[in-house]
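Taking the form predicted on its own, here's one chain by itself in structure tokens.
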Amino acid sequence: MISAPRPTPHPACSIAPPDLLSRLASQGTAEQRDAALSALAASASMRTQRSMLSQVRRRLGNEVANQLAGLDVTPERRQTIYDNQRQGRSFLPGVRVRGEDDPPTADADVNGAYDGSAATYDFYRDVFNRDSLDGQGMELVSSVHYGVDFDNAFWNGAQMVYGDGSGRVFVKGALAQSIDVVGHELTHGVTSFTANLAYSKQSGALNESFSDVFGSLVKQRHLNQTADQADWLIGAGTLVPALGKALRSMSAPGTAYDGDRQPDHMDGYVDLPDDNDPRNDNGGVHINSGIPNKAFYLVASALGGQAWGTAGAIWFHTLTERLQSKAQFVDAAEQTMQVAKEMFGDTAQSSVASAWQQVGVIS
């Protein structure tokens, strides 16, 4: 296991790349660059709370941080959903909509937000035994309808929240409703509460990557599909056709969107730097989270049948187990053949070691 501190607090993790946003804001017709100043000043905002949130429940606990986040939840119901009315952070989480195994409602955004909560929920308990992202039963608490138009989603460190869409950057009500952009964003729950990967160049990239790969496992198990079935697509659809058709594509990095910068092997790996410049987007973790992605698609279409049961064992038990915030591309590579070894013998490290070699990660 690799020795590293706990890193130092990072910006609020969002499922739209910033630089996607950034070249809109700069690119874009008016429109989109009204949408995407907007949807980077409001992400912008919650960096603060998030990091703040973030560290006080790891060592405080969820009841001391919901209490800092203003949410009034009780501790008995899984998940509960809230309408923030489109009035920002100042009214999160806003007015409880949909409670625990209450009925359906009138609102789409507000069942998707539900059924995409209790779909992961469901997922860690089911095929890890993982209670919530804690894994002490944590309440997953969602904010549908947040700003006015607000192109993004995001975990702010106590809760979902997720804005309607411009209609010019993402469609009207997708963000609530994709269920991988739900399984994605629950995700950073899960590594915050582990392996806690520092939201910088390539540590960040795996964060970002370990939420795509468990995103795109919540989907698949939803739909049922195997590794040969699933689309391999973060968010399709969501986008508004004109710009493309995912955020992003596990398969085939580079080619979910116009602009799509993302590599799929070292010999593309775009090295930025980590400053204030959303165009960087952290050192380019949402860029660069292309290698690890591709690498897990090659292990899970090498080992076949449901990618959830071995190729995602392997990624959460890397995860969760062994890890530490400062790890690199060639620590998950190294973790992950070790922990298959260990898991299910000499033909699936093959499999991992085959991948990480296939991407350049390893020689």
The other form holds:
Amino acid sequence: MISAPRPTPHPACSIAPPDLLSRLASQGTAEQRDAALSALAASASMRTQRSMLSQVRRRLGNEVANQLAGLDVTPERRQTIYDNQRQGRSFLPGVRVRGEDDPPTADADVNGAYDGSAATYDFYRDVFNRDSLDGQGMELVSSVHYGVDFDNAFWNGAQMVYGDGSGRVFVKGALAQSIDVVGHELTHGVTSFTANLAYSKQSGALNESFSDVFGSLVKQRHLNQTADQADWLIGAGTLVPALGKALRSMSAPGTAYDGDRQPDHMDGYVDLPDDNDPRNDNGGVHINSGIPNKAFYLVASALGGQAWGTAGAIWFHTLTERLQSKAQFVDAAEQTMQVAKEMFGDTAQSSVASAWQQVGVIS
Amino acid sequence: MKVSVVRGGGLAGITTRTEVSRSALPTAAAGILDRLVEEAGVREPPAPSSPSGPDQMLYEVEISDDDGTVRVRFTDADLPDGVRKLIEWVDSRAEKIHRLDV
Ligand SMILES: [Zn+2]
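Since the structure above is the form predicted on its own, I would like to see how the form predicted in complex with the partner chain looks, so please show that one next.
All chains and molecules follow, beginning with the one already shown.
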């Protein structure tokens, strides 16, 4: 039970701690709320103000905080980049090399991870009003130079990890400097906090596809591209040229590199076991993601314009509000159709239905 | 003796195989390989591999000799230090054979 509110303190008297302010904002009278939030607005430096408002916002949720404040409150990005110094898992995260307020360093991978993470955070905040991966403003932590010539980048459940690449699969230094690779990996974090799609077979391929979708959209927004201007490639230029141009093509799955096995239709679905055999890729999660990837590309192309505002909005709402951990392709099809209707109406719903039909997920 | 490392999964989903044969190595290097294989402990029955997180690399290490073949699998989350050192050493050798495994 909430106790009766106390008399309103004079707003200009002091800078109240965020704890007190958020308590006033959530439990006080309308006047107390206004006073508490005006006190913030009137009191501190812009940066301190933003930091405090961010905390209020995290406590109350974005919508409530914005309503109460009547202010344009921007949540604050927090990130730190570490150097793993090629030592691998036992030395994570490594040596701190760049914080949110620090200038660029001499290390291009440090700066690439910083810029890519910043662009991804800003994308989720500015486009979808989501404050970081968990929606609660969690700090983005990245480690570069992970392991020795390590040919991979991944989200380990708590932070980003980037290898240098061996020069046999990945170009040295390319992974941390590829904005859509960074967006792809951080989106695995968003997925883990929302639909938490099981990383196996179809639900795993959906998990992969959402990471490709939002990785590509982070890049498209960074370049201010419309759907018809985008290259729809994931990790362009990260593979050694002898292997191919990119890791995946969303517009033409199966064409990104020599040996790319991605299908663009259910007729080509590759049914692999999820048995920890490295050849089977958790049941083909990076293979069959070509099917939902192509569906997204078709929707974005049909709706036109900047894909993050249309198709991206449908996919984001579906990922964060509608899908369950065991979702299959047909569930993604049904939910995106429903969300399209709710957000944009019948024409958008038809475009989404048509896309899933074209890739053979629904008839 | 031959050591093979198959790597798959990962961000790319590309599978590669890297091998080194003891017979292709100079004597001193062959001795180092023996020691690294011993320290990697892959001749023990393997513990079951943990479920893989997104884009974690999947590993299969195979050691073949006259006594037969031992095969173990790991992910980035549970790759033991000794196995990691063995893989890094194989990667560093000019004698290795590296190719896509499809
Ligand atoms: Zn992924």
